[in-house]
Amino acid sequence: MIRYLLKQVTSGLITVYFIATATFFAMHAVPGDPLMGGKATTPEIRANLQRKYGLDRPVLEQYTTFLSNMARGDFGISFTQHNRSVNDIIREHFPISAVLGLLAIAVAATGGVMLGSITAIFRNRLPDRAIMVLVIFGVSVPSFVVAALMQLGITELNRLTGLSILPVGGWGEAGHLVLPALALGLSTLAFLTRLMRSSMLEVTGADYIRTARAKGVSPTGIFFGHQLRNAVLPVITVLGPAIAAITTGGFVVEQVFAIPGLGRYFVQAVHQLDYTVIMGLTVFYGAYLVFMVILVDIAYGLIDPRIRVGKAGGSR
């Protein structure tokens, strides 16, 4: 198991490595100027920006420095905010996308096993045919128009029963966090309960199952004990990159929200060509896939013993 960890994680660095060399030479490849956001006013003042910034260098010897000074966790300085560097925009705003993130990614993962399950027991019937209307109209409609909906439908809702049941924009309160959590999540909890659903059919038919109805075995110990824990094996495969995408890919919802979280200054170094902001961010969520990825591999493994036997296995 230990020798399948440390391959994962030289994986994951050399993954990670490639990354950040794709996104240098991309953004140096990108046509424009990011001096030329207006402090460029005189050659000599350009002149200075370029060698605060390490511009004047070869390309190759800025490759060199940019992957120096990230292995070091140091992602430079921005291009376009005063003196600010890209690890205290981190510091400072990932936090925010971390817990909007997390919560969606808890309501996902707990309705789409819910949802995928009560499809599965009433397959073709009322309830599964309901909750599938909804699936589709998770996974079809945008996040952001979602959001746009939700924002919509309660500003109507307060406005005829004069209260505010919900905030419909900011941050600082757990009111603020229930409409972006749910715009968020839905497109991840619809794909998790089409995975569940298939998934407990699957399994439904399975030799052990069939057994275990022979036994004796009362149908909620076979759901709690047989079908559920199998089942639910897929779900956990896709919930690490679901996990980083959701927590660092609510950009529009963070917009929409005016939630000051880590994904406006994504979109503004886009906008403005800021490169140090969008390489370290940039690099910043690959780790973060990365590592999550790896996390749900142990807990594969913790799950499901089978795993462990045959990585215990293959290690020898």
Given for the second form:
Amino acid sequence: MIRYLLKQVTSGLITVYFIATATFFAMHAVPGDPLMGGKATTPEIRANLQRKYGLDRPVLEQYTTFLSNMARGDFGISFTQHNRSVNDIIREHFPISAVLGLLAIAVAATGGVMLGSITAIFRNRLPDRAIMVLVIFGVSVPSFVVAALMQLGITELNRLTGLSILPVGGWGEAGHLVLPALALGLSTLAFLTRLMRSSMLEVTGADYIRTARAKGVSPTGIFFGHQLRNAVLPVITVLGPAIAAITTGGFVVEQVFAIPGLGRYFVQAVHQLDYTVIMGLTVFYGAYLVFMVILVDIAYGLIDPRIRVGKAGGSR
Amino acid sequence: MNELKPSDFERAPSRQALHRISRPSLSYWQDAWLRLRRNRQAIFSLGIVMALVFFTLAGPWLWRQDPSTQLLEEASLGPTLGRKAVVVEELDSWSPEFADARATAWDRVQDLRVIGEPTTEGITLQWGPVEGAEGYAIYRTDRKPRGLNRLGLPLAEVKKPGQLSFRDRMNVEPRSYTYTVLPIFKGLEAEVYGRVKVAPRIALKLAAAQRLKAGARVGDTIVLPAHPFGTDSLGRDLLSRIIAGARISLSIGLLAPLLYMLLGVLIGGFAGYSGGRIDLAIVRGIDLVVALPFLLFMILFRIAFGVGPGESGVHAMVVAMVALSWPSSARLVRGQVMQLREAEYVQAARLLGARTGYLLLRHLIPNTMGVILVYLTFAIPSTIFTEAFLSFIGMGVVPPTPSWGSLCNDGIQSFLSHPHEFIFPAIFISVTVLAFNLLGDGLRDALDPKQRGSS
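In place of the form predicted on its own, the structure of the form predicted together with the partner chain is requested.
What follows is the entire complex, opening with the chain shown before.
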């Protein structure tokens, strides 16, 4: 188990290193340089700014400095916001995105497992058909459309009833979380429902289910003790990529609902060409996603005893 | 055991007749097509996909409105067909009429009427004088007033002595309004009102009218261009913008997957066929690229290619997609090729002296074609999705270049007041993605029956 963990963490670190390197060189391939946007008005100011941001050094030196700063968890200072460090930005805005993302994942995972089980139980009957229509909707409608439609619907509802049932934007109260989490989680929910349905149907035909039935285990016992436990495994394996999808999906949903999360900040930084923030946030997001996937892998190993995690090298 | 007679050694009668193939032989693709044809959902989706392609290619010839012509008079209109407008003067020269001091005055607002043609440029009201009134208050509503309730918008109080007319120029829209005029006595509005109902016509100023139709004169009635999907916030026809956007969205959606599948097939086929160290090196590379967070790097590549904010980097987007997406298709093809490499018929061909290139082109790649085609059908909607996502946050195709994503971005600004500007492009994205997904499901069932029902 320990060896497996070490192996996973090492490969994760290599990926993060690769992400950092790719980010660094991608940003240095940009034509012109970050000081072009009207800040460096005279050669003296330009030289001073270059010194401040270390841009006067050779590229390789900049690269090693960048890597060692990253390794120490220092992402540098923002180019456009006066003396604000990228770490501050992350510290301030990431928790908001993380809360929203985790809530959306929770919605998607629990909803997907529940709806997927229901569709499998009522295969080809009304509940199955109805849920599959919702699934098709969720898979083919982009999250920003879902978000906007929800806003429109709730605004109309608020207007008709004259109450404010749910806020349609902003941040700070629990009510602000409901719509964004649903909009963000819907497509993943649809995907997981589909996966759960097919894996549930596969499990239902398995020999051990027949054996359990022959032994006289009650249908509920079979469902919770055998079917659900086995069918849920494929869902867990795709949770890692699902977290990645939801995290980047947050970029859009945070825009639509005016939530001050890190995703919105990233988009803003790209619009302002704030180089250090873009680099820092890319590496940060990359590391976050890589380690989320590892976490899910480890959880999978713990849940499924059939997988001898020590041996299974390519268990993806 | 048995005694053998000479007759046992005679030639047996030919049984050729029994072996005659009684049904036409079907190739793999014919068989797949038969299976696909039976899938109603897939055929329906295929129809939608073909209709979309037709819409994109023939649209500009069938719907001849220019997607970039702005007509601010017609900004943010809902869907309309064949409305007529009356041409009016460029400058609205109207001055209030004053009553003759000797005119008889009534005890209430009487004879309230509309003077001239009521248009969206302005509606002129005139009424008879009221005994001792120091002024008049004018209200407008687009609903039905009930007595003195729901009078609507207080437009003005006219207080000049003897002024008995008023021109309403405040955001008049082509719907019917009810005006209420109340006399004012000593600063208070009296209940002796007059009321008139007006349905103004759409007005178009002379210059704008002449742009639409040369030689238009004041007083002419001209037919406005139809906008089945309405117009955007600059008065551009949304249908023609969606057609223009379809060209961009669909060409990105088709081109990028085709390119990266091609690259993936070549590299994956090579890796899978060579095996050994080459394979290992390529797989390592693939693993690293697959681990990159896709959307973040799409955005990063866009910046790295020097596409600044506010520029549409369609080419940069396609290049970035190809660079980031080929590894997953290469991985798929590699797996397939590795499986097939050991198949008996490949070994037989190799035994007969077939060369590597021949084996790859004749046996391995054609036999992975089914899987590749299914993957491609799913890659198209996800690419369209990616384009829409990036354009929506302003990092793909940006306005004024229309793509479905950038149209949505444009439309979301005024979504709560004019939902159609957002909803029509959103419908196109959703229907396209849906059609390709269902078609992909059908193709998978038809081409690869083993995988039926999985995922």
